[in-house]
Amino acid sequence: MESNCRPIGIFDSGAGGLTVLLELLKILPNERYIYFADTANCPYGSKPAQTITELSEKITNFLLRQQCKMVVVACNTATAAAIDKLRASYRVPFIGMEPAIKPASQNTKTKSIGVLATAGTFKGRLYIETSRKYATDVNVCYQVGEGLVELVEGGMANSPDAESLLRKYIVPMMDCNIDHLVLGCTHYPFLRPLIEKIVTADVTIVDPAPAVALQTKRVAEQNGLTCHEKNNTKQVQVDFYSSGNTYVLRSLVENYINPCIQVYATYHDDVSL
(Lines of atoms letter the chains of each structure in order from A and count residues from 1; the text may use other names and numbers.)
(Lines give C-alpha, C1' and ligand atoms only; values in the text may rest on other atoms or scores of the structure.)
Protein backbone atom coordinates (compact mmCIF):
# COMPACT_ATOMS: atom_id res chain seq x y z
CA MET A 1 0.00 0.00 0.00
CA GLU A 2 1.30 3.44 -0.87
CA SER A 3 2.32 5.41 2.21
CA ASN A 4 -0.19 8.17 1.53
CA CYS A 5 -3.03 5.64 1.39
CA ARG A 6 -2.37 4.18 4.80
CA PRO A 7 -5.24 4.71 7.25
CA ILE A 8 -5.87 7.74 9.44
CA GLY A 9 -5.98 6.75 13.10
CA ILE A 10 -8.54 8.25 15.47
CA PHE A 11 -8.94 7.61 19.18
CA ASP A 12 -11.15 8.66 22.05
CA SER A 13 -12.03 7.42 25.50
CA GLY A 14 -15.15 5.94 23.94
CA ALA A 15 -17.70 6.82 21.28
CA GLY A 16 -17.34 10.60 21.42
CA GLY A 17 -14.77 10.74 18.65
CA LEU A 18 -17.42 9.51 16.22
CA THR A 19 -18.56 13.13 16.03
CA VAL A 20 -15.13 13.98 14.60
CA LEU A 21 -15.05 10.88 12.40
CA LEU A 22 -18.31 11.93 10.73
CA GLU A 23 -16.82 15.28 9.75
CA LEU A 24 -13.70 13.55 8.43
CA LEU A 25 -15.79 11.18 6.32
CA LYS A 26 -17.53 14.17 4.75
CA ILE A 27 -14.39 15.95 3.56
CA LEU A 28 -11.94 13.03 3.15
CA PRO A 29 -14.07 10.19 1.72
CA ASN A 30 -11.16 8.57 -0.12
CA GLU A 31 -9.31 7.77 3.10
CA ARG A 32 -9.39 4.63 5.22
CA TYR A 33 -9.86 5.02 8.96
CA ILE A 34 -9.04 3.09 12.11
CA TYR A 35 -10.97 4.16 15.19
CA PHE A 36 -9.95 3.10 18.70
CA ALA A 37 -12.37 3.51 21.62
CA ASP A 38 -10.81 3.01 25.05
CA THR A 39 -14.14 1.89 26.44
CA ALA A 40 -12.58 -0.15 29.23
CA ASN A 41 -11.06 3.02 30.73
CA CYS A 42 -13.85 5.49 29.90
CA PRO A 43 -14.42 8.20 31.07
CA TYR A 44 -11.11 10.06 31.00
CA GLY A 45 -12.43 13.34 32.41
CA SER A 46 -11.58 12.80 36.07
CA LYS A 47 -8.46 10.66 35.62
CA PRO A 48 -4.96 12.02 36.44
CA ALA A 49 -3.14 13.54 33.47
CA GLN A 50 -0.31 11.01 33.79
CA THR A 51 -2.76 8.11 33.51
CA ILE A 52 -4.38 9.63 30.42
CA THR A 53 -0.96 10.22 28.84
CA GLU A 54 0.06 6.60 29.41
CA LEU A 55 -3.19 5.33 27.90
CA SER A 56 -2.79 7.69 24.94
CA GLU A 57 0.71 6.38 24.29
CA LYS A 58 -0.49 2.78 24.37
CA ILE A 59 -3.30 3.56 21.93
CA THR A 60 -0.90 5.46 19.65
CA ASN A 61 1.44 2.47 19.61
CA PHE A 62 -1.50 0.26 18.63
CA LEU A 63 -2.54 2.60 15.81
CA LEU A 64 1.02 2.80 14.49
CA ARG A 65 1.20 -1.00 14.46
CA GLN A 66 -1.83 -0.80 12.15
CA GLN A 67 0.28 1.42 9.84
CA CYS A 68 -1.64 4.65 10.53
CA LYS A 69 -0.03 7.64 8.79
CA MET A 70 -1.39 10.27 11.19
CA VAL A 71 -3.39 10.31 14.42
CA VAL A 72 -6.40 12.39 15.37
CA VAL A 73 -6.77 12.68 19.15
CA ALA A 74 -10.57 13.01 19.06
CA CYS A 75 -10.85 13.57 22.78
CA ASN A 76 -10.56 16.96 24.49
CA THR A 77 -9.28 15.47 27.74
CA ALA A 78 -6.61 13.33 26.04
CA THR A 79 -5.55 16.32 23.94
CA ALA A 80 -5.18 18.44 27.06
CA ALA A 81 -3.15 15.82 28.90
CA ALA A 82 -1.10 14.13 26.21
CA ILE A 83 -0.82 15.96 22.88
CA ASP A 84 2.50 17.66 23.68
CA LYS A 85 4.07 14.36 24.79
CA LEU A 86 2.72 12.51 21.76
CA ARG A 87 4.09 15.08 19.32
CA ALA A 88 7.49 14.96 21.01
CA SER A 89 7.63 11.17 21.07
CA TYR A 90 6.38 10.09 17.63
CA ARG A 91 7.17 11.09 14.06
CA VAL A 92 3.65 11.01 12.61
CA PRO A 93 1.46 14.14 12.64
CA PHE A 94 -1.04 14.53 15.49
CA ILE A 95 -4.22 16.60 15.36
CA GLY A 96 -5.90 17.43 18.66
CA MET A 97 -9.12 19.01 19.81
CA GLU A 98 -8.78 22.80 19.98
CA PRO A 99 -11.00 24.43 22.59
CA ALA A 100 -13.45 26.49 20.52
CA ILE A 101 -13.21 29.52 22.79
CA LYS A 102 -11.72 31.68 20.03
CA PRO A 103 -14.73 31.72 17.65
CA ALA A 104 -17.16 32.02 20.55
CA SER A 105 -15.24 34.95 22.06
CA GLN A 106 -14.84 36.69 18.71
CA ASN A 107 -18.52 36.41 17.76
CA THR A 108 -20.30 36.99 21.06
CA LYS A 109 -22.58 40.02 21.18
CA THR A 110 -23.39 39.77 24.89
CA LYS A 111 -19.71 39.38 25.86
CA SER A 112 -20.66 36.25 27.74
CA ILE A 113 -20.07 32.66 26.61
CA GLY A 114 -20.57 29.24 28.17
CA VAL A 115 -18.14 26.32 28.06
CA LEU A 116 -19.27 22.78 28.91
CA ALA A 117 -16.30 20.42 29.23
CA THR A 118 -14.60 17.82 31.40
CA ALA A 119 -12.45 18.66 34.41
CA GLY A 120 -9.35 17.43 32.55
CA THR A 121 -10.00 19.77 29.63
CA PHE A 122 -10.29 22.83 31.86
CA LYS A 123 -6.93 21.98 33.46
CA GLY A 124 -5.13 21.59 30.12
CA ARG A 125 -2.59 23.98 28.65
CA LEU A 126 -4.59 24.53 25.46
CA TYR A 127 -7.72 25.63 27.30
CA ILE A 128 -5.80 27.93 29.65
CA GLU A 129 -3.72 29.52 26.88
CA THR A 130 -6.66 29.96 24.53
CA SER A 131 -8.72 31.56 27.28
CA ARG A 132 -5.93 33.99 28.13
CA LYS A 133 -5.40 34.87 24.49
CA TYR A 134 -8.97 35.29 23.28
CA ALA A 135 -11.32 35.60 26.26
CA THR A 136 -9.76 38.23 28.48
CA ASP A 137 -12.56 40.71 27.80
CA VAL A 138 -15.33 38.08 27.80
CA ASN A 139 -17.25 36.61 30.69
CA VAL A 140 -16.71 32.84 30.50
CA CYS A 141 -19.24 30.69 32.36
CA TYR A 142 -17.67 27.28 32.56
CA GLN A 143 -19.22 24.05 33.78
CA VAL A 144 -17.81 20.56 34.26
CA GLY A 145 -20.20 18.16 32.54
CA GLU A 146 -19.87 15.42 35.13
CA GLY A 147 -21.92 12.34 34.24
CA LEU A 148 -22.68 13.29 30.63
CA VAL A 149 -20.08 11.01 29.03
CA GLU A 150 -21.39 8.07 31.02
CA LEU A 151 -24.91 8.72 29.76
CA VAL A 152 -23.77 8.78 26.13
CA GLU A 153 -21.69 5.64 26.60
CA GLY A 154 -24.69 3.99 28.23
CA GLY A 155 -26.88 4.68 25.21
CA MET A 156 -28.90 7.26 27.15
CA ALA A 157 -28.11 10.42 25.20
CA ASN A 158 -31.81 11.17 24.69
CA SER A 159 -33.02 10.10 28.13
CA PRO A 160 -34.87 12.13 30.78
CA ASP A 161 -31.80 11.72 33.01
CA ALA A 162 -29.63 13.37 30.36
CA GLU A 163 -32.07 16.26 29.93
CA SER A 164 -32.29 16.78 33.69
CA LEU A 165 -28.51 16.88 34.06
CA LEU A 166 -28.11 19.22 31.10
CA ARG A 167 -30.69 21.61 32.54
CA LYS A 168 -28.78 21.63 35.81
CA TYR A 169 -25.61 22.64 33.95
CA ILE A 170 -26.94 24.95 31.24
CA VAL A 171 -29.69 26.98 32.94
CA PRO A 172 -27.17 28.82 35.19
CA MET A 173 -25.21 29.68 32.05
CA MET A 174 -28.34 31.12 30.47
CA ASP A 175 -28.71 33.25 33.59
CA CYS A 176 -25.24 34.64 32.74
CA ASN A 177 -26.66 35.92 29.41
CA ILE A 178 -24.48 33.71 27.22
CA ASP A 179 -25.05 33.78 23.47
CA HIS A 180 -22.53 31.02 22.60
CA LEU A 181 -22.22 27.58 24.20
CA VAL A 182 -18.96 25.75 23.49
CA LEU A 183 -19.12 21.95 23.55
CA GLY A 184 -15.76 21.01 25.06
CA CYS A 185 -16.09 17.22 24.82
CA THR A 186 -16.57 15.14 21.70
CA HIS A 187 -19.36 13.18 23.41
CA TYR A 188 -21.51 16.28 23.86
CA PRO A 189 -22.72 16.72 20.25
CA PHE A 190 -24.72 13.52 20.77
CA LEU A 191 -26.65 15.54 23.36
CA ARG A 192 -27.30 18.42 20.98
CA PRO A 193 -31.03 17.72 20.45
CA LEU A 194 -31.56 18.05 24.21
CA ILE A 195 -29.26 21.07 24.47
CA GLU A 196 -31.27 22.82 21.76
CA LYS A 197 -34.41 22.29 23.85
CA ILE A 198 -32.80 24.07 26.79
CA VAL A 199 -31.02 27.05 25.23
CA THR A 200 -32.85 29.94 23.62
CA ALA A 201 -32.86 30.44 19.86
CA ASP A 202 -30.26 33.23 20.05
CA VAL A 203 -27.60 30.94 21.57
CA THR A 204 -25.09 29.52 19.10
CA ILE A 205 -23.89 26.01 19.91
CA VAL A 206 -20.20 25.69 18.99
CA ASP A 207 -19.01 22.20 18.00
CA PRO A 208 -15.27 22.12 17.13
CA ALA A 209 -15.47 18.84 15.18
CA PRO A 210 -15.79 20.43 11.68
CA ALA A 211 -12.77 22.66 12.34
CA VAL A 212 -10.72 19.67 13.55
CA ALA A 213 -11.61 17.75 10.38
CA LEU A 214 -10.51 20.70 8.24
CA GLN A 215 -7.23 20.90 10.15
CA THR A 216 -6.70 17.17 9.57
CA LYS A 217 -7.18 17.72 5.84
CA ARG A 218 -4.73 20.64 5.86
CA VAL A 219 -2.07 18.65 7.74
CA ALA A 220 -2.50 15.67 5.41
CA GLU A 221 -2.05 17.92 2.37
CA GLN A 222 0.95 19.74 3.86
CA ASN A 223 2.68 16.43 4.62
CA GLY A 224 1.85 14.74 1.31
CA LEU A 225 -0.34 12.19 3.07
CA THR A 226 -3.59 12.65 1.15
CA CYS A 227 -4.78 9.47 -0.55
CA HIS A 228 -5.52 10.20 -4.20
CA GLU A 229 -6.94 6.77 -5.02
CA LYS A 230 -10.58 7.55 -5.71
CA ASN A 231 -13.09 5.57 -3.69
CA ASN A 232 -15.51 4.31 -6.33
CA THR A 233 -17.77 2.61 -3.82
CA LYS A 234 -20.55 4.28 -1.86
CA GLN A 235 -18.97 3.24 1.43
CA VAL A 236 -15.91 4.39 3.38
CA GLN A 237 -13.88 1.72 5.15
CA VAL A 238 -13.62 2.13 8.92
CA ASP A 239 -12.18 -0.47 11.28
CA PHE A 240 -13.41 -0.04 14.85
CA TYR A 241 -11.43 -1.34 17.80
CA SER A 242 -12.37 -1.16 21.47
CA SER A 243 -10.63 -2.07 24.71
CA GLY A 244 -14.09 -3.10 25.91
CA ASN A 245 -17.18 -3.85 23.84
CA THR A 246 -18.36 -2.12 20.68
CA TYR A 247 -22.10 -2.17 21.42
CA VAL A 248 -22.50 1.61 21.67
CA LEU A 249 -20.15 2.19 18.72
CA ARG A 250 -22.25 -0.09 16.52
CA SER A 251 -25.46 1.64 17.54
CA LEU A 252 -24.12 5.15 16.95
CA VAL A 253 -22.52 4.24 13.63
CA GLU A 254 -25.87 2.85 12.49
CA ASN A 255 -27.98 5.76 13.74
CA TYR A 256 -25.61 8.75 13.65
CA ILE A 257 -23.06 8.16 10.88
CA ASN A 258 -24.71 5.89 8.31
CA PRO A 259 -27.66 8.22 7.65
CA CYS A 260 -25.08 10.78 6.45
CA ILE A 261 -22.18 8.67 5.13
CA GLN A 262 -22.34 4.94 4.54
CA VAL A 263 -19.39 3.12 6.11
CA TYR A 264 -18.10 -0.38 5.58
CA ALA A 265 -17.38 -1.19 9.21
CA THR A 266 -15.55 -3.98 10.98
CA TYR A 267 -15.65 -4.27 14.78
CA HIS A 268 -13.10 -5.72 17.19
CA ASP A 269 -13.97 -6.10 20.89
CA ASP A 270 -11.74 -6.44 23.96
CA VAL A 271 -8.53 -5.38 22.22
CA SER A 272 -5.52 -5.60 24.50
CA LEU A 273 -3.03 -2.74 24.51
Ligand code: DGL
Contents of the next structure:
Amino acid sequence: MESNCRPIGIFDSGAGGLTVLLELLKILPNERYIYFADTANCPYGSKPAQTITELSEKITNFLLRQQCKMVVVACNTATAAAIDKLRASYRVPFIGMEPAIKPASQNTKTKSIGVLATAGTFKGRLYIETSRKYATDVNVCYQVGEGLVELVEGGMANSPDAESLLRKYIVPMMDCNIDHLVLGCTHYPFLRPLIEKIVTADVTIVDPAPAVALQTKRVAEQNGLTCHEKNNTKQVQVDFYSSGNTYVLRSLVENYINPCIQVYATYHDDVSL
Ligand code: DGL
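Can you swap the form predicted alone for the form predicted together with this ligand?
And the full complex, kicking off with our chain again.
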Protein backbone atom coordinates (compact mmCIF):
# COMPACT_ATOMS: atom_id res chain seq x y z
CA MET A 1 0.00 0.00 0.00
CA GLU A 2 1.27 3.52 -0.80
CA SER A 3 2.12 5.28 2.46
CA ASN A 4 -0.21 8.14 1.49
CA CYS A 5 -3.05 5.56 1.40
CA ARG A 6 -2.86 5.10 5.16
CA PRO A 7 -6.23 5.94 6.76
CA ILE A 8 -7.54 9.34 7.79
CA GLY A 9 -8.37 9.34 11.50
CA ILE A 10 -11.47 11.16 12.69
CA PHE A 11 -12.84 11.45 16.20
CA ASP A 12 -15.64 12.91 18.27
CA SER A 13 -17.09 12.46 21.74
CA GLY A 14 -19.64 10.19 20.08
CA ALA A 15 -21.64 9.97 16.88
CA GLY A 16 -21.59 13.69 16.01
CA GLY A 17 -18.49 13.40 13.86
CA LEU A 18 -20.45 11.22 11.43
CA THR A 19 -21.88 14.47 10.04
CA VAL A 20 -18.31 15.44 9.11
CA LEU A 21 -17.40 11.92 7.94
CA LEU A 22 -20.28 12.02 5.44
CA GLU A 23 -18.89 15.21 3.87
CA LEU A 24 -15.41 13.64 3.73
CA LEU A 25 -16.77 10.52 2.03
CA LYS A 26 -18.41 12.70 -0.62
CA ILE A 27 -15.24 14.53 -1.63
CA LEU A 28 -12.51 12.00 -0.72
CA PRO A 29 -14.03 8.61 -1.64
CA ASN A 30 -10.65 7.02 -2.40
CA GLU A 31 -9.47 7.31 1.19
CA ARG A 32 -9.84 4.81 4.03
CA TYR A 33 -11.12 6.07 7.37
CA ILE A 34 -10.84 5.18 11.03
CA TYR A 35 -13.57 6.77 13.15
CA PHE A 36 -13.25 6.86 16.93
CA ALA A 37 -16.31 7.68 19.07
CA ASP A 38 -15.51 8.31 22.73
CA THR A 39 -18.97 7.09 23.70
CA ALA A 40 -17.91 6.08 27.21
CA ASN A 41 -16.89 9.68 27.99
CA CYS A 42 -19.67 11.47 26.05
CA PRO A 43 -20.71 14.27 26.45
CA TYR A 44 -17.58 16.42 26.37
CA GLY A 45 -19.48 19.74 26.44
CA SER A 46 -19.45 20.33 30.19
CA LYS A 47 -16.10 18.67 30.99
CA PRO A 48 -13.01 20.74 31.93
CA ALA A 49 -10.71 21.59 29.01
CA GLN A 50 -7.84 19.69 30.67
CA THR A 51 -9.89 16.44 30.74
CA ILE A 52 -10.91 16.85 27.10
CA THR A 53 -7.28 17.51 26.11
CA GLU A 54 -6.12 14.33 27.86
CA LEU A 55 -8.87 12.28 26.18
CA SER A 56 -8.01 13.80 22.79
CA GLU A 57 -4.35 12.87 23.25
CA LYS A 58 -5.25 9.27 24.12
CA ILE A 59 -7.51 9.03 21.06
CA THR A 60 -4.78 10.53 18.86
CA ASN A 61 -2.29 7.96 20.17
CA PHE A 62 -4.80 5.23 19.33
CA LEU A 63 -5.35 6.59 15.80
CA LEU A 64 -1.62 6.90 15.20
CA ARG A 65 -1.11 3.29 16.34
CA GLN A 66 -3.58 2.42 13.54
CA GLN A 67 -1.19 4.22 11.15
CA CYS A 68 -3.43 7.24 10.50
CA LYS A 69 -1.71 9.83 8.32
CA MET A 70 -3.75 12.81 9.55
CA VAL A 71 -6.45 13.48 12.14
CA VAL A 72 -9.77 15.30 11.80
CA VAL A 73 -11.05 16.54 15.16
CA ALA A 74 -14.75 16.31 14.25
CA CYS A 75 -15.85 17.83 17.52
CA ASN A 76 -16.13 21.56 18.20
CA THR A 77 -15.61 21.06 21.94
CA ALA A 78 -12.43 18.99 21.52
CA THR A 79 -11.16 21.46 18.91
CA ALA A 80 -11.73 24.33 21.34
CA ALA A 81 -9.98 22.56 24.20
CA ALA A 82 -7.20 20.60 22.55
CA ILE A 83 -6.25 21.50 18.98
CA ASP A 84 -3.35 23.83 19.90
CA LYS A 85 -1.80 21.20 22.19
CA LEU A 86 -2.33 18.42 19.61
CA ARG A 87 -0.68 20.44 16.85
CA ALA A 88 2.26 21.23 19.11
CA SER A 89 2.71 17.62 20.27
CA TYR A 90 2.37 15.49 17.11
CA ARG A 91 3.84 15.58 13.63
CA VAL A 92 0.71 14.60 11.66
CA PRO A 93 -1.60 17.35 10.38
CA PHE A 94 -4.76 18.08 12.43
CA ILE A 95 -7.93 19.59 11.01
CA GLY A 96 -10.35 21.09 13.53
CA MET A 97 -13.91 22.38 13.45
CA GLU A 98 -14.31 26.06 12.58
CA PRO A 99 -16.99 27.99 14.45
CA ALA A 100 -18.81 29.23 11.31
CA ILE A 101 -19.31 32.71 12.72
CA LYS A 102 -17.35 34.24 9.86
CA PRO A 103 -19.70 33.26 6.98
CA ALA A 104 -22.77 33.94 9.12
CA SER A 105 -21.50 37.41 10.13
CA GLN A 106 -20.51 38.26 6.56
CA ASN A 107 -23.85 37.25 5.08
CA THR A 108 -26.35 38.43 7.67
CA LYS A 109 -28.76 41.13 6.52
CA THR A 110 -30.53 41.57 9.84
CA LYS A 111 -27.14 41.98 11.59
CA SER A 112 -28.19 39.31 14.03
CA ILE A 113 -27.02 35.69 14.07
CA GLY A 114 -27.61 32.72 16.37
CA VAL A 115 -24.97 30.22 17.53
CA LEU A 116 -25.92 26.95 19.20
CA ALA A 117 -22.96 25.07 20.73
CA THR A 118 -21.70 23.42 23.90
CA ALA A 119 -20.43 25.34 26.93
CA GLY A 120 -16.87 24.14 26.19
CA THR A 121 -16.97 25.48 22.64
CA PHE A 122 -18.03 28.96 23.77
CA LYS A 123 -15.13 29.04 26.26
CA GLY A 124 -12.49 28.18 23.61
CA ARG A 125 -9.94 30.58 22.17
CA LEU A 126 -11.16 29.94 18.61
CA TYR A 127 -14.74 30.99 19.32
CA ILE A 128 -13.70 34.07 21.27
CA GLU A 129 -11.16 35.19 18.64
CA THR A 130 -13.45 34.52 15.68
CA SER A 131 -16.30 36.46 17.29
CA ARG A 132 -13.98 39.38 18.07
CA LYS A 133 -12.67 39.40 14.52
CA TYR A 134 -15.80 38.88 12.44
CA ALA A 135 -18.83 39.65 14.58
CA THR A 136 -17.94 43.17 15.66
CA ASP A 137 -21.00 44.91 14.19
CA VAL A 138 -23.27 41.87 14.52
CA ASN A 139 -25.51 40.88 17.40
CA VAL A 140 -24.60 37.28 18.33
CA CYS A 141 -27.35 35.41 20.13
CA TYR A 142 -25.53 32.46 21.63
CA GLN A 143 -27.08 29.49 23.37
CA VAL A 144 -25.65 26.41 25.05
CA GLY A 145 -27.45 23.36 23.67
CA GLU A 146 -27.62 21.59 27.04
CA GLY A 147 -29.05 18.08 26.69
CA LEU A 148 -29.07 17.90 22.89
CA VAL A 149 -25.99 15.68 22.53
CA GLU A 150 -27.48 13.20 25.01
CA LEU A 151 -30.68 13.00 22.97
CA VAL A 152 -28.77 12.27 19.74
CA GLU A 153 -26.63 9.66 21.52
CA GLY A 154 -29.79 8.12 22.93
CA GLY A 155 -31.19 7.66 19.42
CA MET A 156 -33.82 10.36 20.10
CA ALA A 157 -32.85 13.00 17.51
CA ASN A 158 -36.38 13.02 16.18
CA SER A 159 -38.29 12.88 19.45
CA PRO A 160 -40.83 15.27 21.03
CA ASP A 161 -38.26 15.86 23.82
CA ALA A 162 -35.71 17.04 21.26
CA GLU A 163 -38.29 19.30 19.62
CA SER A 164 -39.33 20.96 22.86
CA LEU A 165 -35.71 21.53 23.94
CA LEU A 166 -34.87 23.00 20.54
CA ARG A 167 -37.90 25.30 20.73
CA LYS A 168 -36.74 26.51 24.13
CA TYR A 169 -33.31 27.37 22.67
CA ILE A 170 -34.23 28.67 19.22
CA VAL A 171 -37.45 30.66 19.75
CA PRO A 172 -35.61 33.37 21.79
CA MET A 173 -33.07 33.61 18.95
CA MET A 174 -35.88 34.13 16.47
CA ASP A 175 -37.12 36.93 18.76
CA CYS A 176 -33.64 38.49 18.30
CA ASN A 177 -34.36 38.61 14.55
CA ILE A 178 -31.56 36.22 13.53
CA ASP A 179 -31.29 35.31 9.86
CA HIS A 180 -28.41 32.77 10.28
CA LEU A 181 -28.21 29.93 12.77
CA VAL A 182 -24.76 28.37 13.21
CA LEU A 183 -24.69 24.71 14.26
CA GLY A 184 -21.65 24.81 16.53
CA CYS A 185 -21.66 21.15 17.49
CA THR A 186 -21.26 18.23 15.11
CA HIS A 187 -24.18 16.39 16.71
CA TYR A 188 -26.67 19.12 15.77
CA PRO A 189 -27.04 18.40 12.02
CA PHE A 190 -28.87 15.23 13.12
CA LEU A 191 -31.47 17.60 14.60
CA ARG A 192 -31.78 19.58 11.39
CA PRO A 193 -35.26 18.31 10.40
CA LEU A 194 -36.62 19.57 13.74
CA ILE A 195 -34.62 22.81 13.58
CA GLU A 196 -36.09 23.48 10.12
CA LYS A 197 -39.58 23.09 11.61
CA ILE A 198 -38.83 25.75 14.20
CA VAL A 199 -37.01 28.46 12.23
CA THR A 200 -38.71 30.48 9.51
CA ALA A 201 -37.74 29.92 5.87
CA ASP A 202 -35.62 33.09 5.77
CA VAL A 203 -33.15 31.70 8.36
CA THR A 204 -30.05 30.07 6.86
CA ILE A 205 -28.78 27.10 8.85
CA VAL A 206 -24.97 27.05 8.77
CA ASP A 207 -23.28 23.66 9.15
CA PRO A 208 -19.47 23.93 9.00
CA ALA A 209 -18.98 20.24 8.06
CA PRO A 210 -18.64 20.73 4.25
CA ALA A 211 -16.03 23.48 4.77
CA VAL A 212 -14.07 21.27 7.20
CA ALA A 213 -14.11 18.41 4.68
CA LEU A 214 -12.79 20.77 1.98
CA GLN A 215 -10.06 21.96 4.32
CA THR A 216 -9.11 18.30 4.97
CA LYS A 217 -8.80 17.74 1.22
CA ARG A 218 -6.62 20.85 0.88
CA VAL A 219 -4.36 19.85 3.79
CA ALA A 220 -3.98 16.31 2.38
CA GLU A 221 -2.95 17.77 -0.99
CA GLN A 222 -0.54 20.30 0.52
CA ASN A 223 1.17 17.55 2.53
CA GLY A 224 1.32 15.03 -0.33
CA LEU A 225 -1.03 12.74 1.60
CA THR A 226 -3.78 12.20 -0.97
CA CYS A 227 -4.36 8.53 -1.80
CA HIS A 228 -4.25 7.96 -5.55
CA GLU A 229 -5.10 4.24 -5.52
CA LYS A 230 -8.46 3.93 -7.24
CA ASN A 231 -11.26 2.51 -5.13
CA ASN A 232 -13.15 0.22 -7.53
CA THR A 233 -15.46 -1.30 -4.94
CA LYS A 234 -18.10 1.49 -4.86
CA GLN A 235 -17.86 1.22 -1.07
CA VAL A 236 -15.61 3.26 1.18
CA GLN A 237 -13.88 1.34 3.94
CA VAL A 238 -14.51 2.74 7.42
CA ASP A 239 -13.47 1.15 10.69
CA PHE A 240 -15.61 2.38 13.59
CA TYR A 241 -14.19 2.16 17.12
CA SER A 242 -16.03 3.13 20.28
CA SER A 243 -14.95 3.34 23.90
CA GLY A 244 -18.51 2.22 24.69
CA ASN A 245 -21.00 0.43 22.47
CA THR A 246 -21.52 1.14 18.78
CA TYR A 247 -25.32 0.79 18.85
CA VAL A 248 -26.15 4.41 17.87
CA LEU A 249 -23.21 4.62 15.48
CA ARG A 250 -24.50 1.59 13.58
CA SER A 251 -28.00 2.96 13.34
CA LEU A 252 -26.82 6.41 12.16
CA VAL A 253 -24.44 4.87 9.61
CA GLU A 254 -27.39 2.84 8.27
CA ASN A 255 -29.85 5.72 8.17
CA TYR A 256 -27.72 8.81 7.61
CA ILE A 257 -24.57 7.79 5.75
CA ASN A 258 -25.47 4.74 3.68
CA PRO A 259 -28.38 6.37 1.82
CA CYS A 260 -25.81 8.89 0.46
CA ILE A 261 -22.55 6.88 0.28
CA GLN A 262 -22.23 3.13 0.80
CA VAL A 263 -19.62 2.33 3.41
CA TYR A 264 -18.04 -1.00 4.11
CA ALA A 265 -18.19 -0.71 7.89
CA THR A 266 -16.44 -2.71 10.58
CA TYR A 267 -17.40 -2.05 14.20
CA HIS A 268 -15.30 -2.45 17.34
CA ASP A 269 -16.99 -1.99 20.74
CA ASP A 270 -15.51 -1.22 24.17
CA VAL A 271 -12.07 -0.20 22.95
CA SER A 272 -9.87 0.90 25.84
CA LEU A 273 -7.36 3.65 25.21
N1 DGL B 1 -19.91 16.73 18.78
C2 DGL B 1 -19.37 17.46 19.90
C3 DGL B 1 -19.12 18.90 19.46
O4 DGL B 1 -19.06 19.17 18.28
C5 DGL B 1 -20.25 17.22 21.05
C6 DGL B 1 -19.72 17.69 22.35
C7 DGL B 1 -20.22 16.91 23.53
O8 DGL B 1 -19.92 15.73 23.62
O9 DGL B 1 -20.84 17.56 24.40
O10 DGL B 1 -18.95 19.79 20.25
